[in-house]
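Given as structure tokens, the chain that follows is alone and in the form predicted on its own.
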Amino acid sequence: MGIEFVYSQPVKIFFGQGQFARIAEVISQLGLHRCIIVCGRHFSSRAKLMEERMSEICGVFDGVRENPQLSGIIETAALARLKEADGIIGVGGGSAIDTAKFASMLVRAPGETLSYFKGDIPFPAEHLPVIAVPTTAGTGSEVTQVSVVSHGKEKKTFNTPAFMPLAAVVDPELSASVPGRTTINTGLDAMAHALEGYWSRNHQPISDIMAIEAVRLALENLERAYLDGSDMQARSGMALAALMGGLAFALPKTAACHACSYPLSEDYGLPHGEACAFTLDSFVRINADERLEELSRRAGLSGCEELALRIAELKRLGGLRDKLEQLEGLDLDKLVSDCLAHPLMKNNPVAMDRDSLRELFENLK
């Protein structure tokens, strides 16, 4: 039987050095007039003198948290109601590009926005146009579908096309004042976009490229551009293999690894690249097959498990966490069962059950 696949990818991708400079002819391009910024505090004083001097910026929320809550999206929305804007500019992690992509869709949408959240009303046809601007390599928002949210301590993922950003701008240069820690984390998040869409079970040809490429681009710029973060050559390779991890996983989407990192996240508060990268290498040793040995050998390494042992290096080098003993208040019962009850783990080439991932974490003693 041939092979039978459909890809899509919608975003139009501005990548460079300098291509933010370039933000006010990119939203001319799209047909844009009105836009507002939504970023962390980080890039709050970039952002309100851009209001200041640029026409094409109409307004500024700077409240974006590390995980987006609800709250602060409803504000994004009140304020592109308020400044009657026609686009919104996510920039910075993923936290900003997920608030920009949820507040799109309830600046003209009737009905109460928990009733969103809840899934218990579907998302509104009608939104604002996203301009996605990445300031760390990992997430991949940028190319995505999906925005993480929280309200209160509940954590959900939403999978919809109309989250798609209508573009991306991705300047390595954004990324050149993020901290050494920062960017392992993001960096192995990228890592294990590339992995599990490479082995999910929903994996195609073109994205299966992507991962590959993305995999040897990390392994080659990731280690560099933490002991660096000037070295602009090193971080333009991390945004080029975040860039290509998020288009990895887009259709394919990510397996197990990403399913442990909730709980992780949740009841631990481990950040999300460290929390994905805390089972990566182990999944590598149980995945581990003739594709991944090929994708092992692609990206420079002799196989599997020297692809293992560098994720391992990555993870000391950025002081992660990487033990069981590390996870304050551990209750492993709990976490095992949270893992699998994640619909992501179903994507996992190998099947897990409640033995065998309890072993994976008793393993990491």
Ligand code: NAD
The other form holds:
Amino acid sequence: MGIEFVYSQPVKIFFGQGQFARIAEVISQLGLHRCIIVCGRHFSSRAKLMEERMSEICGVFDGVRENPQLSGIIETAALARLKEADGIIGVGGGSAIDTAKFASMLVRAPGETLSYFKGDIPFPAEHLPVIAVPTTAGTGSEVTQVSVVSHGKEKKTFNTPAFMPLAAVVDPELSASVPGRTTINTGLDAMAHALEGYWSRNHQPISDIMAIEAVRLALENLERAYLDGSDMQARSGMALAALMGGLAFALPKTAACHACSYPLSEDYGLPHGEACAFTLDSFVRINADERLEELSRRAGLSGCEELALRIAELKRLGGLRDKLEQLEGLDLDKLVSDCLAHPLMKNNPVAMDRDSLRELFENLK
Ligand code: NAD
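Just the form predicted on its own so far, so send over the form predicted in complex with nicotinamide-adenine-dinucleotide.
Now the full complex is given, and it begins with the chain already shown.
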């Protein structure tokens, strides 16, 4: 059978150093007039200044925390309703952008939040437009229709076209203040998106090209961005790697590393990127085949083994957990069962079972 695929990428992307300074122009180009900003603490004072000075910004919710909770999303939607906003700007890492996406859907449908979270009712068709402004270089949420939300300890991924941002403003200057360890764990999230999109059972030609370039850019720039956060060439390379990583997995979806990341975050508290990176080098070895050898060579390496070694080195450099004994209160049977139960596990090109996954974890010593 010949090549056959459907490719769609509807987000208008404004990329480059200094782009965020043009946000008022972007808002009006998109036909919006009154937006609220959703962010975490690191952007709080700048967002409040923008509210004071810009007629296009009518409110700020600065309570986003890592692994965003439904409660913060409800507050965001209530603020947008109160201010009669016509758009929501998510400024931050994946947590802020995903909060903006989920809240955009609740603005016109208050009171149903938990039912949407539980999947009891379909998402409403009407929602506010979202402008995504990433300040980490990792999730690629600025170009995906995914929103990852937690309620208590339960963390769920929602995937619906309504969550596709209207636009993304990607300005590498905004990531200059990301601390070193977060730089590495978000950067390895970008690498996981690219690799998992590439080896996903649903991979397709355009996403493959994005994946190869994202891996090349991450290998070239991640260590540099870690060593000198103000290196704008490296930050820019990583912002592009994250964006392309998002495009690489948006349609094919991720696979086993992301399946394992959910229990690793929920039960052992690993931040998302660190949780994905925990098994990434192991799956490079397990999934190694001619295609992955080719990606490794095109990304500037000798092959899959060097790729696995480089990922392991980056984890060590950032002080990320990479050993089983570092998981506090480990219950290996439960960990293996929970990873295997996640639907993304089925997307891995090599079928995993209880014995092979247990062996993978036991080798992390
Ligand atoms: P994050 O958004 O949780 O941010 C990590 C930390 O970095 C936070 O404390 C944040 O305040 C801080 N931070 C962010 N930008 C900063 C800056 N410029 N300077 C200083 N500090 C800064 O981390 P993340 O890795 O970007 O996002 C993770 C979340 O995104 C998880 O919930 C994950 O499941 C989700 N995710 C979503 C998608 C998607 O497509 N929607 C894809 C992958 C992951």
